[in-house]
Amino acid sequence: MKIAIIGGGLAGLSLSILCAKQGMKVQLFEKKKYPFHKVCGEYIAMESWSFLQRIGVPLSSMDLPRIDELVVSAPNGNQLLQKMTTGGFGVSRYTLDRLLAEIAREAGVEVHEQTAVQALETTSEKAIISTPRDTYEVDIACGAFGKRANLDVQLKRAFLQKTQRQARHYIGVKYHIQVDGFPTNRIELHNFKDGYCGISKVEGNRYCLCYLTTAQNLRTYNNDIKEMERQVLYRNPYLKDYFERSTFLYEKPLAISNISFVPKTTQEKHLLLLGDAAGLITPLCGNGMSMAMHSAALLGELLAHFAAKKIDRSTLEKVYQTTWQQQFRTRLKAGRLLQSLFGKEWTTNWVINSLRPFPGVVRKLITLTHGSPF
C-alpha cells in the first residue's frame, strides 16, 4: 500500500516510521530541510518515553533532563510550586526531529525535504499530491502539516471560518538561552498580561524559553517583539530577571502567528489528519508533543489493519475519528478551560492563591491534560 504524509514534524515522522515498518511504501513531504528549530516548548510528557524508544529514538543514552517539578507564577510574582507524579523530559525539536528523520529514512521512508505540497486531490480510493517537482499518486494521504497551513485554506476547513469570526489570534515566540541557577528538573510557567511563558531545560547547556500571547499585544507595540517583552513580560519579576541575566543563543527569536485553539476535524475529504492539524492543545498543558505522537500511534495501527484488509476505508475513517476523540477530547477541553484562567493579572493571582493549599487538586488538573503511556 502507498501512503503519503504531508508534514514532517513529530506526528508525520512518527507515522511514517510506523507505516514503513509495516511494509507500506511511504512518501513524506516536508517544506523545510532537517534539522531546523521550531516554535515549541520542548517539554515532553513521560507518557511518550516508551513509544519513542520503541520506534528507535535512543532516549536512555541521550542524557536528557528529567523534569518532575512545576512552578507557576502570576504577573505580580505570586508563585505556586508543585511536584509532578510522572512529569516529563526535555529535548529540542532540532535534535528530536533530526533523529526521527534519520530513523524514517533507515526504515525505507522516501523523505522529500524542502518540498511544499501545492495541491491535493483525494477520494476514498486514491490521492494525488502535486509538488513543484512532481506529482504522486498514492492509496491514502495523511495531513500532519501543523497548526495552520495553505492546505487548510485549500480544503476550506471549518475551523478557519470560525477563527476569523470569533476566536482570538495568538502568536508564539521561542528562544534558546543559557542561564545559571535554574533547576534542571523544573519547568516554570510565568504569566503576564494576555499570555504566559514556559522555561525548561533541553539537552546540553540549553534552556527553552517559549511564550504565547495575543496578536493584539504585539500590535500594541508596533509589532516590535523586544519592546513588547520590555513593556509586558518584564512586569512579571521572574521573567524580567531571566530576560536580563540570560544569554540568548539565537540571533533573533523564532515566531509564529495565527495560532488558534478552535476545535478541528480528524479528516477532510478523505485526507486523514493528525497532530496539530487535527487538534491543538493549549501550550500551558505541556502535552502537545505527546498528543502528536499518540495520534500517529492510533492512526498507524488502523492503517496497518486497512493494509491487511481487516477493515475497509469507511471503517478506518470512522474508527480513527472515534478513538481520536476518546483519547484527546477531554484534554483539549481542559486545556481551553485552564487557558481561560491564566494570562490575566488578577485571575491568575487568585487561581494560584486558591490552589496552593490543595496540591491534590493541582495534580488532578495536570492529569486531565495528560494521558497514559502508549
Ligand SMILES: Cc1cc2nc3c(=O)[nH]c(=O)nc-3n(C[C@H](O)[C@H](O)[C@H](O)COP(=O)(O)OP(=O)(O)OC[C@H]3O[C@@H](n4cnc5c(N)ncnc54)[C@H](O)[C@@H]3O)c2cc1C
The other form holds:
Amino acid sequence: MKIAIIGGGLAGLSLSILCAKQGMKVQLFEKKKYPFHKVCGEYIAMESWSFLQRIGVPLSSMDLPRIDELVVSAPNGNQLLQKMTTGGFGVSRYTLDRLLAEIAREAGVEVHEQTAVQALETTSEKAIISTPRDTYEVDIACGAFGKRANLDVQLKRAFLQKTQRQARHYIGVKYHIQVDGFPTNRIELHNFKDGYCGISKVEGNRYCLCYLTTAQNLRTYNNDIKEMERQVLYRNPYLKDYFERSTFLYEKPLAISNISFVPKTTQEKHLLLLGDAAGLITPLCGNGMSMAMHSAALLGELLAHFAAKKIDRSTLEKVYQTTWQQQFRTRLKAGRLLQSLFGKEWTTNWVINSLRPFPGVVRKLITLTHGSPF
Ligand SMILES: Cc1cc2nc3c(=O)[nH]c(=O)nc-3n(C[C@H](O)[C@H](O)[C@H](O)COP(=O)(O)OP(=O)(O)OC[C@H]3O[C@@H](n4cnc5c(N)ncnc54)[C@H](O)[C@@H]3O)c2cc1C
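Structure of the form predicted in complex with this ligand (previous: the form predicted on its own):
Once more the chain from above appears, this time first in line as the rest of the complex follows.
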C-alpha cells in the first residue's frame, strides 16, 4: 500500500516510521529542512517514553533531564509547588525531530524535505499530492501539518471560520537559554496578563523558555516582542528575574501566530488527520506532543489492518474518528477549562490559593490532562 504523509513533525514522522515498519511504501513531505527549531515548550509527558524507545529513539542513553516537580506562579508572584506522580522529560525539538527523520529514512520512508505540499485531491480510492516539483499518486493521504497550514485553507476547514468569528488568536514565542540555579527536575509555569510562560531543561546545558499569549497583547505593543516582554511579562517577578539574568542563545525569538484551540475534525474529504491538525490541546497541559505521537500510534495500527485487508476504508475512517475522540476528548476539555482560569491576575491567584492546601486535587487535574503509556 502506498501512503503519503503531509507534515514531518512528531505526528507525521512517528506515523511514517510505524507504516514503513509494516511494509507500506511511505512518502513524507516536510516543508522545512531538518534540523530546525520549533515553538514548543519541549516538556514531554512520561506516557510517551516507551513509544519513542519502541520506534527507535534511544532516550535512555541520551542523558535527558527527568522532570517531576511543577511550580506555578500568579502574575503577582504568589506560587504553588507540586510533586508530579509521573512527570516527564525534556528534549529539544531540534534534536528529537532530527532523530525521528533519520529513523524514518532508515526504515525506508522517502523523506522529501523542503517540499511543501501545495494542493491535494482525495477520494476513498486514492490521493494526488502536488508539490512545486512533482505530483504523487498514493492509496491514502494523511495530514500531519500542525496547528494551521495552507492546506487547512484549501480544504475550507470549519475551524478556520470559527476562529475568525469567535475564537481568540494566540501567539507562541520560544528561546533556548542558559540560567544558573534552575533545578533540572522542575518545570515552572509563570503566569502574566493574558498568557503564561514555561521553563524547563532540555539536553545539554540548555533550558527552553516558551510562552503563549494573545495576539492582542502583542498588538498593544506595536508587535514589538521585547517591549511586550518588558511591559507585561516582567510584572511577574520570577519572569523578570529569569529574563534579566539568563543568557539567550538565539539571536532573535522564534515566534508563531494564529494559534487557536477551537475543536477540529479527524478527517476532511478522506484525508486522515493526526497531531495538531486533528486537535490542539492548550500548551499549559504539556501534552500536545504525546497526543501527536499517540494519534500516530492509533492511526498506524488501523492502517496496518487496512493494508492487510482486515477492515475496509469506511471502517478505517469511522473507527479512527471514534477512537480518537475516546482517547483525547477529556484531555482537550480539561485543557480548555484550565486555559480559561490561567493568565488572568485575579483567577490565577485565586486558583493557586485555593489549590495549595489540596495537592491531591492538583494531581488529579494533572492526570485529567494526561493519558497512559501507549
Ligand atoms: C507555545 C507552545 C508551547 C508548547 N509546549 C508544549 C510542551 O511543553 N509539551 C508538549 O507536549 N506540547 C507542547 N506544545 C504542543 C506541541 O508543540 C504540539 O502539540 C506538537 O508539536 C504537535 O506535533 P505535530 O506533529 O502535530 O505538529 P508540528 O510539530 O507542528 O509539525 C507539523 C509539520 O508540518 C509541516 N507542514 C505544514 N504545512 C505543510 C505543507 N503544506 N507541506 C509540508 N509540510 C508542512 C510543518 O513545517 C511542521 O514541521 C506547545 C505548543 C505551543 C504553541
